[in-house]
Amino acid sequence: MKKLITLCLMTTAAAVCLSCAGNKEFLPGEVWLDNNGVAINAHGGGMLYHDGRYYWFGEHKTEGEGGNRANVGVHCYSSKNLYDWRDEGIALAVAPDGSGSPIEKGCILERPKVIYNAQTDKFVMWFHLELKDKGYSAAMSGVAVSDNVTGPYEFLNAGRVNAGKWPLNVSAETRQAAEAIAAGNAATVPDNDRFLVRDFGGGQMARDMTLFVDDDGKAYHIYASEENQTLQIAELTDDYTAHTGRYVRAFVGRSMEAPAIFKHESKYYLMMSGCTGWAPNAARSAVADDVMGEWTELGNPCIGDDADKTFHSQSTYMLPVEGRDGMIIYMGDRWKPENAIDGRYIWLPVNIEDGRFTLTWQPSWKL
């Protein structure tokens, strides 16, 4: 009898694995199962290609009220073909309730991204962090490291970024006004620079974010800052675990978030969204000859029905497909704040032509 029960369980498990393996196409917005037949739980995610496999890191959401808070941590999945995903477990676990850690259970931990540092042979994770029960007032960046791509990751620290540092493109007018105010004199700071000046001493805000490693190995942290009014692009140290103090402001006063970046034929392309909370809006795009800018806006990259809502999604990452020059996949999230765990993934192929990129809706597609 025991042998019969064991055989039945093995047969059932095999059937489940077969039912969720061997995918041959992408189905944007549909439920996407892992190797265990469980819906993939990696929201606001990013991708790392390492030693022949893709590693997908994202927010592990839970059901019901509070599902958008970090109750578990950062989930990791891996794949060789981008269709079929193996559950690799929790790469970074939140700290126990009551621990007092910045990443204590119940905090807000969003948009985790992982990059590999060849010099240190470490995997480095950055994420947007809000302290438990503090809403979105902290606007911190957290960093963790691991010797293994799937973790476990060790949390290092969290805080505001580039404290006491002016951006490379700060205006002389703003800097002089800030210095006058610090000296107790009357001065007027330009309206679009008031949050930059306000946060100069304690560090700049950083919310929606991504990471980018250039061809020369330099890494950059790109994040919504200054109460989400301005995007900042900051250089990381050689070990990728801190900031060098070199950064620029981009799209000042344009209220952009959800940055996603890729490089193609020596040009840098950004995709972003407007700021409308969980509700989708029209995406924005830009191009530059240098990651630090100057950036030129290109308008909404989406074409067709629901383009004004980015096909009911928001950008999180632009994924270059290994071995396929010029093939980029848009990774977006279709948020469901009323039941966060049911948020869906929108992956679409990116078309690059005449110095800009575009996306069109496809209910199903293949590499």
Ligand code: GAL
Second form
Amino acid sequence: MKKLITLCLMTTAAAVCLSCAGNKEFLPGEVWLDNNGVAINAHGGGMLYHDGRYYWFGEHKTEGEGGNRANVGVHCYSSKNLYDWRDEGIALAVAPDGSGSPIEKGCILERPKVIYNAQTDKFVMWFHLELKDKGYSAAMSGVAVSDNVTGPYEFLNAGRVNAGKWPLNVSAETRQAAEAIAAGNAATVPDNDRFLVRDFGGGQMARDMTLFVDDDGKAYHIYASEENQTLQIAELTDDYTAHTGRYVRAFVGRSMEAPAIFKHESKYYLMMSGCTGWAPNAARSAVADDVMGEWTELGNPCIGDDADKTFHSQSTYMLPVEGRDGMIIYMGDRWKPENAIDGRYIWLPVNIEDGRFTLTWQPSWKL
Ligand code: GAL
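Cool, the form predicted on its own is there; where's the form predicted together with the named molecule?
Once more the chain from above appears, this time first in line as the rest of the complex follows.
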């Protein structure tokens, strides 16, 4: 009997231990299950920490062909510890097929990010929007709001960014050339500024994007613009639902996508990818003293095997862990364009040292 009790106790202890080892660690590239045992479906995602919980918003992909189109909407999950995820359902649903809405089912709705506005007590979601059946030509930004973090979010509008506004750091040469052309005179626009000038009237293109709220409550929209050749960083209005017209261009002509940002000890750090669609490439990193720049490139932050492919992933968000100063998690996507729903999540700890940051591959790791 005594032996049996001891055996029972040992078995129970082993089971408990296994469950903590199994559940309470990150396994980059494996299938991550939610509370219902279903694979988490939140690609190109972002995170909001609010009232003691993390809320993960991402693209709900579907199976097979066309799985990268928005057939469902933006999916939300929540967690207290970043390991166990509760399905919170669809935060922003696409509009019905045939409705003519910019977010009609079958559009492309990518890289949703949500921030909280303390003044209005509303949650504001921005995303990259491509109109149905128009490929990637629209290059618009959409915005939606909700009184509840998990939604439902109400779609407000979508469009190009900052029409009729010059960036703060436009050169006098480019501005004069643009004004001369608008007045019907001949002038040459510098090569790297062609798309900026072309889109001045109709608004700047915005594709891969993220949002950032600074310590003073000001929010910024950071997006690949100008045919993905140049990144733009634009200030949002106090309620976060529009652009103020103040923006800068960064990394002109460097073709960066997938921007993800964090702040550490008064410095701003960006991670980005090159421009190779769903296929991974070598990441880039940069640092600045002000979110609006000047930005200084720091090179590929990845180290070791597969560093030239960002460990077969592409950045989507840099997550500061609550209550752990200097602990940032790199959130990346390992895309599977042939079956988008099977795309995997690559999360890795960010190592910040000597004014730069690095990432190394970990098959499994804990906070
Ligand atoms: C990637 C981008 C994704 C998606 C894809 C389409 O470079 O980061 O969000 O737009 O291209 O090919």
